[in-house]
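One chain follows as structure tokens, the form predicted alone.
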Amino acid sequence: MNNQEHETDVLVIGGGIAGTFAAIKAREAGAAEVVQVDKASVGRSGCSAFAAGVIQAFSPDEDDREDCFREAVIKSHFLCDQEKLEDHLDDSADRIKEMDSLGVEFVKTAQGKLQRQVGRGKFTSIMFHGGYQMMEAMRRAASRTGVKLVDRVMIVDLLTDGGRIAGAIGFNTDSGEVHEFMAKSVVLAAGRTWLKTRRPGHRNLSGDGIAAAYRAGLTLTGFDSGGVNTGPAMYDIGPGNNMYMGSGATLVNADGERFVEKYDPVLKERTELHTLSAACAIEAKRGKTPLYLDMTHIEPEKVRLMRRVIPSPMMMWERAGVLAGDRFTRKIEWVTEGPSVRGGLLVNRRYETTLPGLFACGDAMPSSGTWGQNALAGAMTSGARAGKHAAEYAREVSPPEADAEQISELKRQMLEPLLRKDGIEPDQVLLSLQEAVMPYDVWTLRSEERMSRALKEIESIWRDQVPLLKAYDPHYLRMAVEARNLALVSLLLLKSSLFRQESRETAREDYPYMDNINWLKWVTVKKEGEQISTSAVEVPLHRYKLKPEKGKDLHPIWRVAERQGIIRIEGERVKWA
């Protein structure tokens, strides 16, 4: 196959809002050449393009900063980086104003102010006219700034030069042409995955950046945290949960009981994902399924607002016969989905990783449930800072040297599935992974026994199936690489989750207490030879202004379940009634 070689100052990997802000800010900071690459199209794929029309961004004019900061830290169970959280709150309003000036269409009042809407969590969100419109405006802005956009090229591995980043290698998903990028600095903005669940628009999110960073020897963290999202059981329709819950949608079990309010009497269905998914899983454990999302009572004016903010899902609900005019006509069966991966690269305050010259932002860095630090709000602020610092780094270093031997070996590994006449289809590997990891009593209600059993299954897939992945053409090669990456991410998830022996962002039956004595730590993973090395780093609370009380306390989910008589605690373990 043909090779295409690129040389640039800053290479940005990922076409969402984090990557696009990084590319724009790198150019504005003086980088002579910036290349932004995406395996689909910059601005037209992934989380950002399929965003649910809301950004939970801090507004200094309408929000109390200290209240927002405190809520973020508590919501993360004191695992968030409080210094980066301060930076995020400093930048949020400026990034929103910038997006407005770049042509992103926000929902505004008659007076021209940004209209606010309650959604998931305590604070209100601002709304825009769908993720596709937002990212089309950002793509145009990047192009006007002089960013070179490279579509349809999947980055597979990172290149290094003597202990620093040197670029990346990938291939065109249409032609199969190999692309080699040599860069003084690299911004990684491709990371998240839901393991290809029913969530529309997110099935090309396969942890590609995470997997490439792991193979390059980077330190990663945050894979032990993260909940599970929820969505329709019978329809491929989404996103929109923030708008649904903020507009008054309720969740009921098979008995017609509105159950989430038992687990969060204040926010109810607007609660955080880890509480919502655990509540749904406990109802399933009780035999109270199917669960339903009920929007039949939502007022017509709120339905009309949803049509403006999340037009695609609303159109699909109408085609499915669930929405007629300005009314939802029936309840929708609702289920938990696959793991919402929150892990990523360990970064400092400049968003630089443990490899000099490599920066990470958006979902390529860990987001421990912090208010506004994950999803779109965190992506826009972290992307802007990462791009600026990447340009500064690029100004201070000479161009890297290409390592012909390294490139040749990575190219061989990348194209190997195309040369295999017989082997295993990517879909078979994907289905095996989903069956091992997705059950609610593996990822949502956790125990060492069940997670260890799932880990053995994933290790078997990694050993017996992944080496036999085959591809008929470049399209299938993309799927094969994605399947390999998803298998690796699944290993990182289970290894990290077994390592944390407490309940914090997730609920463990064998360790039902939140332990602020032994587990105020970030769980890290790193490649050591052919093994995954797992360890823990103390959260630097001595530098932070908010500190938790020391001690052990029964996790709130288990406390509610115990109070209802669903469980009892025996010998510091959960016993189901």
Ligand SMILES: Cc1cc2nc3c(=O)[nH]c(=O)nc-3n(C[C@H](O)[C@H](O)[C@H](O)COP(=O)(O)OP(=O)(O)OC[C@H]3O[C@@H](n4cnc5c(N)ncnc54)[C@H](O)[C@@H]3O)c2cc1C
Second form
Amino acid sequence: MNNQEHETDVLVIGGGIAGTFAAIKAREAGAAEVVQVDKASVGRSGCSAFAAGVIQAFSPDEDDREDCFREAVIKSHFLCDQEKLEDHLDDSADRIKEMDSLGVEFVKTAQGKLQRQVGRGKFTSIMFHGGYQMMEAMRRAASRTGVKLVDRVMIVDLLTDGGRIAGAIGFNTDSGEVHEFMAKSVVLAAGRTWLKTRRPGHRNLSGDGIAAAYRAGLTLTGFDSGGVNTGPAMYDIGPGNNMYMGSGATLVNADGERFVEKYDPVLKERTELHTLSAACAIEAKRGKTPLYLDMTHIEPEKVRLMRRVIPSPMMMWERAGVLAGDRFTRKIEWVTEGPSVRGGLLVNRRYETTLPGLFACGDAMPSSGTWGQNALAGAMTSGARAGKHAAEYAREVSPPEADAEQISELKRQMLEPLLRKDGIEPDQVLLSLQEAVMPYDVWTLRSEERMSRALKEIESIWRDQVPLLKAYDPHYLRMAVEARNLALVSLLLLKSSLFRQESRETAREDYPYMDNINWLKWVTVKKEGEQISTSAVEVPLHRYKLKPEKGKDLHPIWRVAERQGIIRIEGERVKWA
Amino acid sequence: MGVRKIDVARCTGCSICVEYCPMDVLKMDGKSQKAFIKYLRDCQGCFLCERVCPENAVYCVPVYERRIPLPW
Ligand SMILES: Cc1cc2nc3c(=O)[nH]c(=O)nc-3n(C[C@H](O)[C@H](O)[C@H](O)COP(=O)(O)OP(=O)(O)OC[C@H]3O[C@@H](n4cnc5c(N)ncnc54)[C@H](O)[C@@H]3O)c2cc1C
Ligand code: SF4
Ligand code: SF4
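Having seen the form predicted alone, could you give me the form predicted together with this ligand?
Entire complex below, previous chain first.
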């Protein structure tokens, strides 16, 4: 197969909002050449292009900074990086202003101010006309700034030169042509990992950047955090939960009871995702399914706003016969959905990873990275900073040396599934992984026994199926590489989740306490030979403004469940009533 | 399922849907010079192709193509 070689100052991998801001800022910071590569098309893939129209962006005019700061830290259960959070709050409003001037269409009041509305959590959000419009404007802005866009090239591995980054290697998913990129610095912005599960908009994200970084020996963190959401059981429709909940949607169990308010009497269904998902999972454990999302009472005016902010999902509801005109016509069966992996590359305050010259931003970082959550706001601010720092780094160093042996070995491994005559379909691997990880009592309500069983299954998929993945053509090669990466990330998930022996973001039945004495730590993973080495780094709270009370408390979810008589605690374990 | 059909009578072969599809599901047919659904199983059901087609030639449905396990 043919080779295409590229040389650049800064290479940006990923065309979401983080990568696009990184590319634009790298150019603005003086990088002569910036190449941005996407396995689909820049601005038309990833979570950003399908985002559900809301940004929880801090506004110095509207919000109380200290209050926002405290809320973000508490929501992250004290795991978020408080220094980066300060930087994020410094930058947020400027990034929104820039997006406005670059052509992103925000919902505005008659006076031309950004309109705000409640959604998930305590703070209000601003709204825009869907991810597609936002990212079209950002793609055009990147082109105008002189960023060279390379579409349909899937990056598979990182290239290194001694102890620094040298570039990346991938292939064109249409022609199969191999692309080698040599770069002085690289920004990894390839998003996070989803297991191609329920709801559209994220099935193009298979942890490729994370897996490439792991293979290159970088330190990663945050895979113990059980990213979850909720969604329709039967319809392939999404996203939009923030708008639904903000507009007054309610969740009821099989008895018609509004159960979420037991866990969060103030925010109710607008509660943060971990609480919402755990509440749903507990209802399942109690046999109170099916659960339903009810939007039939939402006023026509709010439905019309939803049509502007989440146009695609609203089209889908209409086509499913659930939305007619300005009204939802029936309740929708609702389930937990996940995992939406929240792990990523460990970065310092300059967004530099443990490999010099390699920067990471947006969802390629752990959710603890900026803002305590993976969302547009943090992706914008981290992307812009990462791009600027990558340009500064590139200015200081000479071009890297290509390591011919490394390139040829990575190329061989990358193309191997194409050579296999008999082998396993990527779909088979995918379904096996989903069946191991998706059950609510593996991922949302956890125990060592169930997670160990899932880990064993994934280890056998990794050992017996992944080496046999077969590809018929470059499209299937993409699917095969994605399946391999998803299997690897699933291993990181379960290893990390087993390692954290407490309940924090996610509730464990065998460790029901939130343990601020031993577990104010980030769980890290790294490749050691062929093994995954897991360890923990203290969150540097001594440097941070907000510090939690030292102590060990029953996790809030379990506290409510205990009060309700759903569980009791016996011998430091949860027993179901 | 996601993408359900491309109406060949309406398709002018502008290839916009092919350029936008994030999952490489759609391709141009060399002979007819029209878009066609090549890798249906990998469609992520995002409706982007339908939204960008200038000729209203694409029709999508919110139905799963694959079996995705339920959490309970
Ligand atoms: C459906 C959905 C809706 C959401 N809605 C909202 C919302 O309304 N508000 C909010 O604040 N947050 C929302 N979120 C979260 C938010 O969208 C993300 O946190 C944010 O978009 C992340 O941006 P990013 O640039 O880091 O990654 P992404 O936007 O995911 O971009 C990653 C890019 O990398 C590319 N890529 C991946 N692998 C490779 C590879 N191997 N080679 C080359 N390129 C690759 C992808 O094609 C993609 O373009 C939503 C998330 C999802 C999934
Ligand atoms: S966008 Fe519409 S008209 Fe253009 S190729 Fe696709 S289906 Fe045909
Ligand atoms: S619905 Fe989305 S993934 Fe499916 S063919 Fe259309 S653009 Fe591609």
